[in-house]
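Okay, so here's just one chain, in structure tokens, the form predicted alone.
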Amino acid sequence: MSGRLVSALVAVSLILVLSVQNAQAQLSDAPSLTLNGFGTLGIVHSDEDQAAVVSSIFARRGAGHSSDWSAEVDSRLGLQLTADLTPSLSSVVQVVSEQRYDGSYRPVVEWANVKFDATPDISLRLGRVVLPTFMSSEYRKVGYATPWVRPPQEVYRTIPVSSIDGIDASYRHRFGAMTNTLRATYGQTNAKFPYVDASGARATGEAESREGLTLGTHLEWRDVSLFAAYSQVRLTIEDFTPLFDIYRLYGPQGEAIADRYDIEDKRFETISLGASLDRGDWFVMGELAQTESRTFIADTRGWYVTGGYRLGSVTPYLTYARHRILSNTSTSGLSLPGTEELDAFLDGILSSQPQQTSVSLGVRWDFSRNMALKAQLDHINHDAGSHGFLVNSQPGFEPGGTVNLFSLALDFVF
């Protein structure tokens, strides 16, 4: 779906919202218009001064090298306008302001779609819709709706994109005390991200995702919730094409290296599973995500388990998470004479793939209606030779070490 079409959908959604607002002023029984919002005011401290901690690959700055305390890691603000036009037709526009690839906080349209309920259990949405890859996808940016300061990076960083331009269909089926929701999403999206090029300079890349298909199921039964999803997309990052074009000049062996690692219309697949048990006074939940692609983006597996106990308005919680690489991350055996510098750069990319284990201890205090204060300690242990999810590493950075974080966040909804 083109940017022009997305812009048109945003305009249509806003027109529908304004039309409802005008109608409400004239008719007491007119369709409803709702304005909601959410946000996080957070600050993070890192004891690693040779690299930075960020919450997303789309963020440029964080806590660590440039500033050991940072309010840019978790802070965001979101607004959502919902227009219920008829019993079966509605429109929503959600705008989020958070740190972007260029360091700005320019608001971005997260959702902009029109929803049609064909029946009480079958719905279709067209426009910019949520990408339902994970158990908390619908509210992954709404800190108030989750127990943590931020979703475990070992899982949620595997698919950092949270929305897609296309169509979404869902079907809900009830049988006894169980409710199962089947969902299918198809579309495309572009996303810009910061990176360091071969010369060591900061640059901005763009990832193009096409033919993105996600199929998911969510089963709810009393205190139990089960989730599963499969996603595939055709991924292209043209910023790295010149590197592999040079390899192709070296004949069949160079072609083999380029074909193995380039990202040009390559299939990227993800399988994700999740489960939760919430008994009211205590809860336990966990997710697993596994990715596969024949590119320099390694095949990975990440998972976490979180448990917490509610003591009135205070909820302490503990999370254990792991992220590891499943595929080869070296050009060893494929190198060619005369490509040593290229090999070193490519090996640097491959070896920087995150492998880490983390233990997080936190507490949430719901001190007021629609507001929660959270404090979280993270101890992150990087595997030998790995940077983990750190960015902007300096010459003095030593891979394979540990990082300790302290995060404080105020989450709110309105």
Given for the second form:
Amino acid sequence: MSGRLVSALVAVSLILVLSVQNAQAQLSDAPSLTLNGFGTLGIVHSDEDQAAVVSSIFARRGAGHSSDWSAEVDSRLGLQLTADLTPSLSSVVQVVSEQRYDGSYRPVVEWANVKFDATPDISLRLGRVVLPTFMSSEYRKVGYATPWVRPPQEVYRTIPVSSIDGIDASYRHRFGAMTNTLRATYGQTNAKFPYVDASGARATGEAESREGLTLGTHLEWRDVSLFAAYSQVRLTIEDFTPLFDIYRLYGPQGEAIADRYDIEDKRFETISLGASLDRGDWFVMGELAQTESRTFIADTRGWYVTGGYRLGSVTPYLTYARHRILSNTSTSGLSLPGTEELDAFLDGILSSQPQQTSVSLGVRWDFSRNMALKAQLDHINHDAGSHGFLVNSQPGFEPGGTVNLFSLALDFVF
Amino acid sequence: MRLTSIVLGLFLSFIVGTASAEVVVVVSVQNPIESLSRAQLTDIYLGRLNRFPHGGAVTPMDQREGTTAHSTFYRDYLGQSPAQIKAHWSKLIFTGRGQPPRSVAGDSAMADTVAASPDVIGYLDSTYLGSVDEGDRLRVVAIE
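Mind giving me the form predicted in complex with the partner chain, seeing as the form predicted alone was just shown?
Below, the chain from earlier opens the complete complex, with every other chain and molecule after it.
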């Protein structure tokens, strides 16, 4: 789907949403327009001053190196307009403002799609739609809807992209007291991210995802919810191509290394599983996500388990999470005279990949009808040699250490 | 023996009834439904089920958030607090897949709304039905 077609779809969604306002004046019952919003005001403190904690690879500033405290990690604001045009046709536009790759807060159109319900149980969406990789993908940015200050990084960081341009079909089926929703999503997206290049300078990269297919199933039965999804996408990050082009100059051996680690139209696969049990006064949930690709973004496995107990309006919760690399975390590269520096750089990338265990203890307080206040302590333990999910590490940073975070967040919806 | 348990049951229900307000689930008399399981009622109010067991479309109706009827209904029938219900709908609203039930202000408005359509299901304070005779237009649904 071309960028122009997507812009057209966004425009059509907006026009549909706005045109309802006129129709609404005439008919009080039929078409309706709903404005909803969500947001988080959060601050984080990190005790690691030689690297920064950020909420995703798309953000560049965080807590740690440049300032102990940061309000830029978790804070965001989202607005959503939903237009129910006819009982079977609706449109959603959602705009989110949060820290971006360039440090700005320019709002981004997160979703803009038109939904058609062929039957009450079969629906099609066209436009910019959610990328449903994980159990909580659809509301991963809505702090109020989740127990945590931020979704466990060990799972949600593996696929940071949250929406794609394309088409989405879902089929809901009931058998007995169970409801199962099958979903297929197909599309593409481009995402810009900040990084530090080989010379140590700040740069912006762009990840292109093409032919992205996600198949998922979500079963709800009383208090139990089960989720499974498989995604595959063809991923290209051209910014890293020059590095591997140097390897290609060294003949078949160099070609082999480039083919193993570059990101040129490579298939990237993700499998994720999730389960939750919510008994009202207590809940427990967990997810596991595994990624695989022949790139320098290693094969990974991340999982978490969260449990919480509701004492009236106060909900203490505990999360245990783990992220590790399944593929090689080192390479000897070509080991030819003249490639030492290049080999060391590639080895550095592989060995610093995120491998960590974290324990998070938090409490959520639903002090008002549409607002919740959360406080969370994270104790993160990096495996030997790993930088975890920290960015912007300074020469004084020691891999394999521990980091403690303290976060406060005010979540609201309206 | 049976009589004893009936008397005991009546006595217990009297205690429960006076200890806290009771909320009953109602539909229009045009709706053939007489009972629903707790799971079906839960699914209807959480947006997972859009049909009555007999096949007719269902539109759940809420009382206003913050009222006793609202919190009592969700506590007694769904076992959930208003904050949990809010969090549930925050998930669905921001998926673009659903909106929470519309709400009406008070038992009398609820009675009018439910009576007006066989698709609507609602709830109101049982004392209201004791003071106003709605028998010709509303039916209390047994929740099993």
